[in-house]
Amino acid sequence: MVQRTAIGGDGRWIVTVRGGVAAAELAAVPGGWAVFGGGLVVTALLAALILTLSRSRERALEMVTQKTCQLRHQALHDPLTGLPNRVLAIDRAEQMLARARRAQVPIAVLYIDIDGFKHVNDTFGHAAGDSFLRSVAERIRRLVREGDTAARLAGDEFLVLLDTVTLDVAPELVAERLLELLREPYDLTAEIGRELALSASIGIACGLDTSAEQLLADADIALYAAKEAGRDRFVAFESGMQTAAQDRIALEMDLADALADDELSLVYQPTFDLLGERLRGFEALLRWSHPLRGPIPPDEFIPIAERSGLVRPIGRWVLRTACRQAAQWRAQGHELSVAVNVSGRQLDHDDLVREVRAALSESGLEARSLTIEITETSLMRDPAASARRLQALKQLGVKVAIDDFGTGYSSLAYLRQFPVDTIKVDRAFVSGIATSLESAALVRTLIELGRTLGLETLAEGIEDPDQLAALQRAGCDSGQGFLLGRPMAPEGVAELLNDRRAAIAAWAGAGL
């Protein structure tokens, strides 16, 4: 069938439309069905196509899209306890601080920090410490409202961040249901067969204006003052507490540089033969001049030493000092011996034995001739680690002396555990031998422990008579304190050594 049409005024342009022959014409040519078919199923594949690869970017956006959720999860969280990170915390003390200020009322934020942790990790092990750190998390979760912040920011260290416009107790009051919480026994039967028990210390500041990071920093200094109180326990920042902190570290800084600047110094206190009567040798002390602010005090340094991890390397370089030293006066035909005291920091290496070792080879000394001198309670942070490493000092040949006896942890259950020459009576008790019964049945009964332990007993802070004669009749092996001999530099004990007039003059002089 054909049918024309005329299109236009002047019928020039005609439109043939044909219909009815398709059919007949697809048959006519060849394999035109074939081709019509071909086409047919070309479509719907292109359309199957299109649908899944249409349906595959949806999948796949929705991936991206979980997968991006997960990698701001974990960017944004401690992956050990689930926790918010530092990060996260920062973001939501910024929004809180700008809520508080719109409502005037400041935020509190706890730093916390567990006391004594690090024994953990060192005595059972990584997974034992990752199981209590994930409870100590749980019980820190369970006790912050929904709308306060519970994080980990590293470590042992926690922070909450506490919303005081809905609080409505003392973030005090927090602080102190947190210590009574964290306080209660661990249940880490599974990794050490057994409970454990630790305490917490807290930092609170509370701020409006100000920035959450510097927030953190006043809590942070608060915390410093908590564990230098005694631990366990919280204390609130305090203004002056930013200048302290300040000295601190600049102190710090200083310390760094005093070794290398000779600013350092050992001077050494005599050790007499409280039965004999004659000079056994010396105990090294350590000394800081300070270019600027003068001789600062053992007590103020020391523990700065200890924190920041500077006592091992000043520690190496005053047990080669006083090694040296030692050295000298016995090649001057002096039979004298040499104590070096080891902190905790040290003991708590192997390295130690290694540089002991390396020392006595550098300087020449006999090993007999060097005592090392460790704290009750730096030995009872990891008794088994502790007596091991004793053990290969001993080994060595050196002398192993536990000093401030008996006002630390009570090791008389562990003394045997211990390669231990010398026990010294600190100067607590010594002080009161002669004026109290108490004290000086207590001098009696260490004295006593000794003998029967086949340990020498030596007596620190001798500072009057009354206190000599009285070590004397209990049978103290030993002592030392002002009244036989102040600290001395080097020069001093050349004259003393070299002048035997001198000596004998001043033990004379003590009483004896």
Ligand code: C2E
Given for the second form:
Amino acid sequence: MVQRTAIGGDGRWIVTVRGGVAAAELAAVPGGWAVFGGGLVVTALLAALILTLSRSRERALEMVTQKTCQLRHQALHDPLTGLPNRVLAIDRAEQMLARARRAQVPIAVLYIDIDGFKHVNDTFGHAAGDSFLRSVAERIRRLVREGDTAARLAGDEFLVLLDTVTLDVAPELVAERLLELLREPYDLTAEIGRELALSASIGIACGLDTSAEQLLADADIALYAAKEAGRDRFVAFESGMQTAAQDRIALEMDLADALADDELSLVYQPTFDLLGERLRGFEALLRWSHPLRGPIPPDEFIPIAERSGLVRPIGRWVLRTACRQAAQWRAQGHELSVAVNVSGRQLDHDDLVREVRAALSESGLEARSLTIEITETSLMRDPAASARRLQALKQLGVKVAIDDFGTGYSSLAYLRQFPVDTIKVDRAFVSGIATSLESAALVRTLIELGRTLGLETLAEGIEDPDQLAALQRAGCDSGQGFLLGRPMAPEGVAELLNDRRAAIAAWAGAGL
Ligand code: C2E
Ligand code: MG
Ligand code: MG
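For comparison with the form predicted alone, provide the form predicted in complex with the named molecule.
Expanding to the full complex; the earlier chain stays at the top.
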């Protein structure tokens, strides 16, 4: 129904009015109902489409939000343990520091490292290592309170941030409790069929007007000091450690060049039969002459070499040089053997056996003229792997000695496992043999033990004739020490060897 009316005088405007289509009229229009029904269906479909689209948009939004949270969580947490990672730990530490500055009470950082964790991975595989780390994380998490943060930084390194503002105990006490908790055996029955006990070391740093990164660095330095002091303990950061750490880094950099710059050398300390009068051989001892600082004692630079991994190329050089030197003496007609110290870090790798073989074939030294000395402590870090590698060395025909014996508290059961020829009784016991009943009894027991197991005993650090006499009475096979001969440069050895009379005089002077 359409009505048109012209308006305006000249009729230029026409108003058109359309009315709704009544049902009757609809019926009157051909196909009207069909059009109307179709329209309804289209509208319903459109409505459904819009509804679905808006629902899936909601769902999509939800998913995006979820995924974002998940990614955020992943970016800030360690996937293995679920603990905050380094990034989040630093962020939390910065927040805590800001609060701490307002309250003027410092916060504390505990830097935790598991002693000897590498060996868990190396010996039992990564599955056991992962399970172990998860248990460590769980124990640390259990100890920290609300407001504090536990985090995993890397590998076996964990961190605890103590919000000292709310702390009612000193960080040292928390560290002590952590050490106790971490020392308890871990149940790895599913992975390795038994329990495992490891200790931890902790570095503590407290601060207020500092950055989180600096606080972590300080705690790391304190951790290093804890490791150096013998592990299984905590050490709190002191400013003096900073310079010590810088010194160490500088020394490490210098040590990296020392080999190439010809600053390393070997000195040789003679070993003697204690009953006869025979010079048996020499122990090769490493020396470093620093271009500015002068001689640096091995007890100072060998731990640096071990920590940095430099001990492997250096150890290779020591082996080759000592073998070449001994081969030369033997070629001159002296029936001598040489002993070379090998660090635990070298024993960690199968390369050691290859390197010993190479040093022997290069120098032409017979295998039986070489003794490899390994400290009791490094053997005990991973007794099974040590025994395996020592066995491989023995198969080459070289001899094996346990150095510094008596300091590592190894059980006798272990000693039987190791294919060794000699035990070197540590200087600490020898020095007390003539004055302390306890030391004397201990040395006698060690010598007796050696005899029972069919091992040779060698006493280290013999400094005076009373000690020598006591060792002879106890039946010790051989010995070395300042009394018998100091470590000397190859020229000194040549002199000693070439002038037999001088050697015999020195021997007589020693009271034999
Ligand atoms: P060590 O293998 O137990 O060597 C014996 C140490 O005792 C040597 O110290 C030696 O000079 C010292 N000594 C010998 N007789 C006496 C004595 O009568 N009295 C006293 N007070 N000391 C005596 P040095 O040369 O300073 O070496 C210290 C340690 O450094 C060695 O102990 C050894 O563990 C390590 N070392 C030395 N050279 C090497 C090396 O080439 N490789 C490795 N991995 N370690 C080495
Ligand atoms: Mg030695
Ligand atoms: Mg020793």
